[in-house]
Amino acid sequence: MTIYSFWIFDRHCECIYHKDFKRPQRVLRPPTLASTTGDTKENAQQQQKRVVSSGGPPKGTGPLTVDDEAKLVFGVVFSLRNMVTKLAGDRESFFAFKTSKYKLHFFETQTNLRFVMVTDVRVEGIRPILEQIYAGLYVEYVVKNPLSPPEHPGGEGVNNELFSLGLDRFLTPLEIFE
C-alpha cells in the first residue's frame, strides 16, 4: 500500500497545494503517423500536417504538467460529487473512487476546501486521515498563520514549510505509506 499524491483545492477550484509521493513511472508512447492505407512518405507527411494543424499539443508525447493534472483531478472529483448528489440526493456524499490502478479519496470541508489523496487500490477508509490533515495541520499551520493569505488568488497556493514538514511527519509513520 502506498500514497501516490495529495492535493488541496480551494473554493475557487484552484489547486493550492500538491505533493507527489511514490508514483509509478508512466511510459507514454508517441503517436503513430503511419496511415492505414500504406506507409508511403506522402501519407505520413500529410498526417503530420494534420496533427500539427489540429491545434494543441500532440497527444501522448510527454507527461502532463502539474496544472493539467490538477484540472483532471478536480474535474473527476467535481463530476463524481455532482453525479452522486443528483442520483442520491443531498444526504449522500462522495468519499472515494476506485479504478484497477489507484483509489482517489476525497474530503470536503464546510468552507469548500477539498482534500484529495490518490493511493494504491488496497488502501481503505482514509477519511479520518484527511480530516486530521485538515484540522491538525492545515488549520494550525496555514489558517492560523498571520503571514498566510486567507484566499489564494490565481492559484498562488500554500507556501508554508511547516505545513509540508508536518504533512511528511504525519504521513510517513502510517502503514499506508510505504
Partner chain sequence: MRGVGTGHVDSSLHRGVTASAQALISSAVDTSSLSCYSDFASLLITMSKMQSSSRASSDKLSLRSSAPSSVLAPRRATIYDRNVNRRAPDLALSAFAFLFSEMVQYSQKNVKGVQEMENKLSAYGYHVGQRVLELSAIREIKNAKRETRVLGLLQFINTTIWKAIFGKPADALEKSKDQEDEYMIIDNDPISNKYISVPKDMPSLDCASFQAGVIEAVMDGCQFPARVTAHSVPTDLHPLKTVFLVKLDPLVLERERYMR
The other form holds:
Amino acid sequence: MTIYSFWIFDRHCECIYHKDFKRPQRVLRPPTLASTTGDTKENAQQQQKRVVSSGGPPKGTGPLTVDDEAKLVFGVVFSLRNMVTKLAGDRESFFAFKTSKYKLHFFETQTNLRFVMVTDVRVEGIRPILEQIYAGLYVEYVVKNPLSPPEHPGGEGVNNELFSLGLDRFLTPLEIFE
Amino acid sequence: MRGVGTGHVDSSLHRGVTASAQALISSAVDTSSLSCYSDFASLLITMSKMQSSSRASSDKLSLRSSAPSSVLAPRRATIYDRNVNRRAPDLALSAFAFLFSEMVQYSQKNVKGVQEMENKLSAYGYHVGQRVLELSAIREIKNAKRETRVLGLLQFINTTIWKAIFGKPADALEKSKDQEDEYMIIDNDPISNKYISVPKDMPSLDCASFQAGVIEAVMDGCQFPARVTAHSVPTDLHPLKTVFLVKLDPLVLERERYMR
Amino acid sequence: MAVRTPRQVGEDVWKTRIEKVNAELVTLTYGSVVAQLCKDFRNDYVQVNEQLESMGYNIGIRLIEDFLARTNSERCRSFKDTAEMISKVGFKIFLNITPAILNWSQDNKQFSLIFDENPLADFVELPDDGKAVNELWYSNILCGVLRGALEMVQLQVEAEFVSDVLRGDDATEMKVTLVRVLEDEMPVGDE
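Mind sharing the form predicted in complex with its partner chain? What's above is the form predicted on its own.
Let us now look at the entire complex, which starts with that chain.
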C-alpha cells in the first residue's frame, strides 16, 4: 500500500500545503534557456514548477504543474462535496472515492479546512489518520505556532520544520506507507 | 508608606497588585500587632530598595496614592480589599499560547531585525517580572528576606519566581566558567517555545526573550541590574532547551567583591 | 450513548484533555499587552480597543481549530446552541469560566454574556486619567476572539462590551449579535 500525495486546502480554497510521496514519475522540468540565463528568482520559480510526466493521479495528458494539480484536486473534492450535500443534506459529506488507479480520501473540518490524501486503491478507512493529522499536527504545530500567521496565504507558515517532520514521523511507520 | 505603594510600578495598568500590598499593609499597621508590624517593616525595607533601574525608570512613575479616590466616592469592595494570597484557578495552556502568538505577531510588525523583535518580547516579560516579584514578596512575607548576594537572588529566581509563574522550578543554574559576570538559568522546556518552529530566515530568533525579560525585571527590581538574553541550545533529549544568560552590571560585581 | 449537555462536555474536556497553566501568567501577560498598546497608541483608548479587537480576531481564527480538535463537537443547529457552546465549552476549556447567557432578543439573534469572573482583568485597575474609565474596554480582546472564531464556522457576528466592572459598572456584559450565516467560499474563477 502506498500514499501518493497529501494536500491541505483552506477556507479560501487555496492549497496551503502539499507533499508528494513515492512519486518517482514526478520530474523537474529541465531548465529552459530563459531560466538558465541569470535571473535566479525566475530560475527558482521554474524549479518549483515540477511537472508530472507520467503515471500518478490524476493522470494528465501533458505536463502538469503543482499549482494546476492542486486546482484539479480541489475542484474534484469541492464539486463532489457540494453534490453530496445537495443530495443528502447539510451534514453529509464524502469520505473517499476511487478509480482503477488510485483512491482519494477526504476530511473537512467545520472551519472548511480540507485534508486530502491520495493513495493506492487498497487503502481503507484512513479518516482517523487525517483527523489525527489535523488535531495532533496541524493544530499543534501550525495553528499554535506563534511565528505562523493566523491564516496562510500561499501556504505561509504551514510548511514549517515541526509540521513537516511531524508528518513524516507520523506517516512513515504506518502500514499504508510502504 | 508612599514608597511601598508606588514603588516601581508604572502609572497605568496592573497597579492593583502593588496597591493591594498597600492595603494589606495599612490594615496590618492599624491593628498594631507588633510581631506583624516588624514583618511588614522588613518588607517595607525590602520593597523600598526595589527601586528598579534602567527600563523601569523610563516608565512613568506614579507618585499618587490611590487612596483618596476611594474616600471620595463610596465604592463597593475594591481590588485592594481582596486577598492577594488567593490564587486564581488554572487556565488552559492554549489561552497563553494564543495570546503569546498575537504578541509575537504584533511585535513582528515594523521591526528591523531579530534583535529589535527580541527586545519587544523582553519588554512584555519585564512588565510581568516586575509584578511577579512584588507578588512573591508579599506572599512570601513570612520568610521575607532581602537577597544581598547574586547567587541567592538567582536561586530565588530559579525556584520561587519560576514556580510562581511557570508552575515548576527552572532546570539548572550555572555560573560561567570563563566570565566572572555571567550566570546561566536553564529551562529545558520553556513555555514560550513549546509550539515554535523557527523559520529559516530568522534562525537566531528566540521567543524565550519573554522570560529573559522576566528575569531582568527581577534582577533590576532587587538592585542587581543585569542584561538577560535567551539562547536556544537544543539537545536530543530537550529540543527546546534554552539558556538565559545573565550578564551582571559591573557595579554588582564590585559590590559582591566588597561584601566578600 | 446519551447526548451530553454542553456543560458536561465542557467539564469533561477541561478535566481530561486540557494542559493547564497558572492563571496569573495569563493575567499578567495580558496586562503587559494592554499596557504596551496604551503606550503605543499614546493612551488613545479608542484605538487601543480596536487593536485589542483585531488581535482577538486573529486569536479566534486559531483558537477555533483547537476548540474543534479537542471537543469533536458537532455543528450547532441554532444560534442558541452556539451561545451554549461558547459559554459552557469555549470559555470553560480556555479560561475556566462559564459566563451566563442572558437577554435574548426576540428574534434569537442577540444575547448577552455576563462575566462574574474574568481572569484577564483579575487585580486590574484602569488608569485614573479620567479617560480610561469611559473609553477603554480592557477585555476587548474577547470580542475579537468570538468574532474570529465564529467567522471560521461561518457565523458572522458582532460582539461588544456594554458594561464592565472595571469601569465601576455593576456587571461585565458583552453583547453578541448574529449578522448572517456565511456561505462557503468558492474557488477563484469558478462561478
